[in-house]
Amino acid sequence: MKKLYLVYPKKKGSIAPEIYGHFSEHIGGVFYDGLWVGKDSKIPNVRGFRKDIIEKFKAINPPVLRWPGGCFAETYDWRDGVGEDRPTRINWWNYHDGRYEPNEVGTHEFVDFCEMVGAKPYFAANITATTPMHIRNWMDYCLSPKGSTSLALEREKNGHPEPFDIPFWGVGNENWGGGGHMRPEFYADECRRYATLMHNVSRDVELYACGSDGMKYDWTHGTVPNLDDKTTGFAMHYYCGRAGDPLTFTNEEWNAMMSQANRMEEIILRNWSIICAHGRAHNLKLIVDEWGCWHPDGSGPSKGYNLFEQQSTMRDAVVSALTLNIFNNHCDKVRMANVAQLCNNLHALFLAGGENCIVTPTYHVYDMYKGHQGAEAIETVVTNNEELTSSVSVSASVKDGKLLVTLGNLSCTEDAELSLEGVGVALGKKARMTLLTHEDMHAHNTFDAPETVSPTTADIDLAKPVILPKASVAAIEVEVE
């Protein structure tokens, strides 16, 4: 039997709520077919946004939502998305799926959606195809006080007299790739140039520099020493990729995906080491603003109509649990993280089309883990006959006298039997356990069977071993004495 030690006196710091952030790009069916149905749609909506998603998304306390990209941001002109007469443009992803961008969802609509669900907006600024002044004007339009500038008056004319609350701004996106194929030193100079004007508009917002692509640490080495103090975040991306078919994977492919997902810890530690080596640990935190599985598309309900749309199984749920546990355990380094993406795409929480709207197993993980937001992370150690074991992923936190322990069984063949032991704290004997599991690790929700994978909750006795089924996720809540 494995033992899980909860080392209460050894706290790691506060878990920023923004670690539980999300990402919504103008790609495939994320907005059109998914979040946005239009104000005149017969599908129940609130000012054009799908009512089901508003209600279900709000229920998991989303702290932040990133927009408009992604790669889409690198050709986005914010002026296309304000006012009455909006142009139709080539979408960045047009060469993949032939869709054009109608700009029905722009700055006002997106912020409205964020306000409805309780999330703070995180805007990705286009520094590939615009000027610093263009982005400064966008910030002026969004942030200047009522009646203060010509752009603030234009915002008022367009229906929002008060300034928008947009606390997070990205200085570019994937500038090592589609965002200009820049060299790291060149990007750092461009980042300083744009950030100077962006910082001049408001010193209350957080500006995030473009970080590394996965394990390509040469970008980190080249950018970090050349950034100035106006940027306080290093926005890196890591997709754990694919391992077989999204629905018919083998045991070996399950294990491969867990191994690939677990590399997130190495990526965090190595990037953080470089930041520390250059003396920036005090004011340059890690932002993982794109992460998740990236399976071959075509497995979602639209059967290939929506670019990159894919189903989400118990495997994706366990990857989510593993990744969020890693973020919790490194909350002293990670300021924000944004799973990609929200709807009808990679690693999605929602799948929607027409009158149908369902949540995926990944959604349930976010619901189970939401209690970590703003809590104090504590040390955890899992042993098996005094040997450290990695078959169970775990993180724990305490808030308001309650302990939340979240676990993922990374094995698809073996149940785990756990004994919870408090170190420096007495655990209450009674606890509440929410369990997400299914006898078939390929199980997923569909429009016809939307509750195939859903959690169950029950009281448990911590004096007895906790059974964590194979390929499952659990959240245990217990009072501490």
The other form holds:
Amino acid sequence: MKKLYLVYPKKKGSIAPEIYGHFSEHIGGVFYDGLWVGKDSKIPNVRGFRKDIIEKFKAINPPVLRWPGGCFAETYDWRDGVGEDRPTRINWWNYHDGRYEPNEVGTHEFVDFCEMVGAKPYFAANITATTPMHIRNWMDYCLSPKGSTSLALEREKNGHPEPFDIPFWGVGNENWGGGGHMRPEFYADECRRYATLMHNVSRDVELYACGSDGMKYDWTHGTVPNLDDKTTGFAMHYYCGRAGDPLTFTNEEWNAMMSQANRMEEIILRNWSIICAHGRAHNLKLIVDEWGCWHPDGSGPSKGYNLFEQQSTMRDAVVSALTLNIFNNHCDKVRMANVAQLCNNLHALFLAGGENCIVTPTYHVYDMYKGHQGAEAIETVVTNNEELTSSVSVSASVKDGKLLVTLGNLSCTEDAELSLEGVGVALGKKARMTLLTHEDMHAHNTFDAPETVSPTTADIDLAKPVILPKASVAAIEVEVE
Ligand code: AHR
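With the form predicted alone already on screen, would you show the form predicted in complex with ligand AHR?
Below is the entire complex, every chain and molecule, led by the chain shown above.
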């Protein structure tokens, strides 16, 4: 039997709610026929946004939603998305799917959606194809007090007298790639140029610099020493990629995907060590504003029409559990994380089209983990016959006298039997466990069978071992005495 030690006196810091953040780009079916159906649609909607998604998304307490891209952000002109006459433009992704951008969703609509679900907006500014003045004007439009500037008056004319609450701004996106293929030193200079004017509009917002692409640390070495302290986040991306088909993968491919996902920890540690080496640990935290699996196209309900749309199985749920546990365990370094993407795309929480809308297993993981938001993380150790073991991923946190322990069984062949041991704390005997499991690790939800993978909750007795089925995710809530 494995032992899970919950080391109560060893607090690791507070888990920023924003670690449970999301990302929505104007790409494929994320917005059009996904989140957005239009105000005149027969599909139930609130001011154009799909009602079903608003209700279910709100239920998992999304703290932050990043927009409008991704790569899309690097050709986005905010002026196209405000006012009456909205132009149609070439979408960044047009060369992949031939689709154009109608700009029906712009600044006002997006912030409205965020307000409806209770998330704070995180805007990614285009620094590839604009001037710093252009982005300064967007901030002026969004943030200036009612009646103050001409752009604030224009915002009022467009229906929003009060300033928008947009506390997070990205200075570019993937500027090592689609965002201009810049060299790190050049990017750092550009970032300083933009951040100077952005900071000049508001000192109350957090500005995030473009971080590294997965394990490519040259970017970190080249940028970090050259960024100034106006940027307080280093926004890196890591997609753990693919291993076989999203729906028919083998056991070996399951294992490969777990190892790929587990690299997130090394990426955090390596980037963090460079930040520390440059004396920036106190004011430059890690942001992981795109992460998730990236399976081959075509497994989603639109059968390949929506670019990057993919189905999500129990494997994606366990990747989510593992990744969120890593973030919790490094909450002293990670300020925010945004899973890519919210709907009809990579590692999505929602799949929607026409009248249909379902949640994926990943959605349930976010629901099961939401109690970690704002809680104090504590140290955990899992042993097997007194040796450390990593086949069970775990994190734990405490809030209001309650301990939340979240687990992922990374093995697709072996159940795990766990005994929970409090160190420096007496665990209550009774606990409640929510379990996401299915006998088939390929199980997933479809429009025809939307609840194939759904969690169940039951009281458990901690005097007895906890059984964590193979390829499952669990959340255990315990009162501490
Ligand atoms: O999420 C899809 C794309 O992946 C984003 O637009 C880009 O930032 C990344 O390369």
